[in-house]
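Just one chain is shown here, as structure tokens, and it is the form predicted alone.
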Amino acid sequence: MTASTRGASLRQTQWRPHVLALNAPRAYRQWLTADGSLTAKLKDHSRAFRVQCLHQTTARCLTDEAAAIGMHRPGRVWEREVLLRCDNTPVVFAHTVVPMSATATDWPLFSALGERSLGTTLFGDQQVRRGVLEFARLREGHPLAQRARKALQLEQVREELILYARRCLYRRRQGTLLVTEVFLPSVLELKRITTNRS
């Protein structure tokens, strides 16, 4: 294997439809595998959530994402990287893209999100089908481990930590958009906030 070859092979990764293939430690396997909205669950286990937007913006999509979002090749694409932070501890960098084709009626509210929940707005629009999840281990190589890095300003994550990380595409009349999950190390920390009820 020539060096270019090795370096492609970080840059890009398998994605698997059963999360035991990553071999994860148990956990992450409950972070991973979560139904419903990812935002809702974490909401649970802070008293502080919020979206941190780090961008939004027109990018090239990564080659492990053009066929997902039904492209014969790596092209432009609409993008939107966040942090998600409970109790101003970042947990999770979110990675989405929707292809330039879209139209705003394809996703009505995606340009004006801001720091605003894209879980709650996919997961409270009745016109959203969500697909099957996938699951994938990032290697240090791989763009969205090192963007994820890049965010956290290296302060959370050793250079050699393999991150695990999930997406899904969600589709809208004739828009896709994937949604890409990276778990960060400080999710394990969380613990479920419980709540007095009279």
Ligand SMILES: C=C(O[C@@H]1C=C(C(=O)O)C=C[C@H]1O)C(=O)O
Second form
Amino acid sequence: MTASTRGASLRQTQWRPHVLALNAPRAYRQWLTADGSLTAKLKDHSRAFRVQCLHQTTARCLTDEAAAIGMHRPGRVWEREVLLRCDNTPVVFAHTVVPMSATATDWPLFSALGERSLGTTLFGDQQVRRGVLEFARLREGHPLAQRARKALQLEQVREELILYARRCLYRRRQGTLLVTEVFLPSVLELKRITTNRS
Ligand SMILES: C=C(O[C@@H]1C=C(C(=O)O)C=C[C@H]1O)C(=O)O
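Given the form predicted alone, corresponding form predicted in complex with the named molecule:
To see the whole picture, the full complex is given below, headed by that same chain.
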């Protein structure tokens, strides 16, 4: 994949507020539009849920996310990428960016998350305001599709497969935080586990 085709994929990616615009299969739509914490939903569909932190570092944000986080042009952000694993199977590749202008008081728990789920710090915090979901089909050349495949060492994602993603902007005090979740084909194999979780 050359840089120019990667750039084309970025430019072609349309983030839309309506999931039906994606023509995604119904099975994906149920995950893409799931309300509340994705972590909580995945825990209900597995006996063992784990966040595998791939990295959390400073990076340049993607071209198609700068405006969403209030930046006039792509610039340096805090970037966190993880694989969410259900019974050790990776089911979601997640990418989170926070502008460097954010302070520790905006996102007090973000920098030391490690393998704790970001969701556990967002949901339940009265100061966090969640924005609307946006949806996209990620073409093969989109950087997040490339990174998801690399993280999986191409375990389960054929090159020609379209990946479906959603993203959501969170606000807290003066800070913004954009979470993008790329749903892997294995998520469709999950079955709800009804246990009496006390
Ligand atoms: C936003 C949530 O947090 C999840 C956990 C993430 C992490 O730990 O980096 C990233 C994306 C989410 O799927 C959630 O659970 O809804």
